[in-house]
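Presented below, as structure tokens, is a lone chain in the form predicted on its own.
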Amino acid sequence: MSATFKTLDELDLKNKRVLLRADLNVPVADGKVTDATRIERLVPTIREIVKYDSKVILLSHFGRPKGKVDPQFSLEQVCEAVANQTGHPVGFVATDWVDMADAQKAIESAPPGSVLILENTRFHPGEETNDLELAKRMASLGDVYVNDAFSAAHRAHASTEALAHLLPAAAGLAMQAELEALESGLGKPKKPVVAIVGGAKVSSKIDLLENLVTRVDGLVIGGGMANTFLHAQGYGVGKSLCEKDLADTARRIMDKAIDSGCAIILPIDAVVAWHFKADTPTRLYGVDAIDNDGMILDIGPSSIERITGAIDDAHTVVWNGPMGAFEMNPFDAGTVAIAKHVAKRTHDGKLVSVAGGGDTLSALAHAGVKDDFTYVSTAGGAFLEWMEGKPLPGVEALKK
């Protein structure tokens, strides 16, 4: 695929100060990083840059300090994890993003091939307002700019958007891999394409569903969202999670799917319980006979069979959101079965599979197949906005 965005191999990296926008907004407990996935994905880009005796100067946000210096959100606490992942010493540079003299001095005195982490970009209010003056101060610290933070690409912030216009700029290796995987998922996919969308609420995914029905051949809807669609078709859903006020929206999406030639695949049976807790008694019902006091908490075996059949006919699967309350036994069965089926088809070379979103990552990890999909995105909001067909400012700024 010829990239429409600039890539690392198009930059002169020899003996440069490289401002690398990373996503170091990782979970931390008691001063230790508890999940280093985002850091792991950054390692190839860092290694590629230091190979040219360039200095890597990492920029990232961390938490929500609301534009003020707040020690609990200092990036100093992730330095050890970055050093461990890269096998390279990592220095830390404190800055309030107003007076850049100390940062300038630290970068100038660092030897070639150094890796430095600058303080949280959100310690200055101009980061989230995409302030050009702040971006210029950032640009004064480097010779070239590389963005390897796809997960922050949906934000037009100073370090993700404005800065990219001030220096020679390109996507890092992780960003490039993500964009190429997404292109194979929805941009120019091998058809037929099946999208699997689950989760609790239709209201949070209206734009997503509206976009997908015009771009895919089959749309599987599961989780609490499916209840709203079942209700819109006149089925009783008992005491299940259901946004009844969105029935007209659900019907509009179904009509749009018909016009676009997209098959909507809803559950035909469901695992029902009367208490929202693990290992509570359950019964299997057809969706036309849900108990008035019951809650739909997972798809049933006939629904699983129907969905796996659709997957068998597909060449590409894009997934966002679980099929049921997968965090609790036995309501993980539907999600696990579908995940394992997609993983097997991928392993057998019959499917390109792209998945993303926080709950989806947890669900795939729970099913033991997180590493068996073609690509799993660690980006939450950016992945969702990409699926909605929205332009991502951090990617647009890297376009040729």
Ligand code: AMP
The other form holds:
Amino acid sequence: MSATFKTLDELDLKNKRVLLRADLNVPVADGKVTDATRIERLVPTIREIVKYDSKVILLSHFGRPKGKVDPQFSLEQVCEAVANQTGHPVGFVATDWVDMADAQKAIESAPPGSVLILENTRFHPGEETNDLELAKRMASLGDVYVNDAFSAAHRAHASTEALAHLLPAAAGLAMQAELEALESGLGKPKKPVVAIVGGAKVSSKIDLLENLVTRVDGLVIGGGMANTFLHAQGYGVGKSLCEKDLADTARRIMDKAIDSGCAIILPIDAVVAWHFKADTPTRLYGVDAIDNDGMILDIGPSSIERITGAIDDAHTVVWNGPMGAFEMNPFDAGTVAIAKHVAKRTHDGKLVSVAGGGDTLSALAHAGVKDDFTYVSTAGGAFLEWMEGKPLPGVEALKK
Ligand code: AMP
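To complete the pair, please output the form predicted in complex with ligand AMP; the form predicted on its own was given just before.
The next block holds the full complex; its first chain is the one shown before.
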């Protein structure tokens, strides 16, 4: 179906042992999965595979066991959640990833249509070093390989990269949906494209900003990172979070934007407080008059109007990072207003909206619009590296 990467419908799935690389690295508290979003997204691929009387053999990392067998990080604890989401019994296959005999036997004796979860791939140090010998032992357990773990695709690990070259390989349905959504966001987007970038610091998003200014028509910068840009333009930002040593970097990004014909949209007013806490007194200032003792903790109403205007002119919006310290009332107002506006334009059929990366998901959930964007990625690092324009090894390995 896709011109660039192989998809599930291009594999012979009849009566096969299908190694399905998933991201089962879900939050767990007291032995229970607390957010099953990533598991939910695997269900269509699992259903599709069992339809062909094939065995689904799930491979995933979980936490950071640092290459050692550590029961605390056993994937056995997510089996119940996978069974609940798929409505299908789920078996667990223990392995140390050195001696594969028991795993071979368990897979062999499982009936067609079984769903099995193999032990944490990171129990062996070769996983994170993309070790070919480990990948060969993984490959010995299956006939075909399907990768549905976009969120792990920025890492060249044995189960995401080396293994993909050893068996007939394709993207699963979740990976395919994610790649197609991202393609509509930045690959071949309907123009004009506006990117909205926020969050705490410029330092963690330099590559992302550098890439975006060459690709989009408008770049909205909000959140704490906007303060560094305001400082670089000569505005006082009081006691706000600000990386003053990155003023030159900010100026370089603004110059590159001018060269590329990308409009940079910075806040023009700000909600200022004198304490970094919820429900503390605030005042609204223009960015040319920020109080010396105050902290910018959100964008103001004129900025919101400016940004929603830019969104109205766009056909595509790509978003990463909140516009303010959204975890605390009332500094969520800017993020919520922008999120609701993007959701409404999307709902009205005027906008393709793609969002992702770390706090963005919780910010959109807080605004109550997580399901109203065209696509919201649950990937953190992989989404950011995609926004940075970097090739993702786990996706590259699936290319035709
Ligand atoms: P990031 O992980 O880089 O996307 O940053 C997200 C964090 O940035 C959130 O925890 C926000 O509270 C924080 N943040 C956003 N705007 C500000 C601001 N103006 N001052 C301090 N922190 C902020």
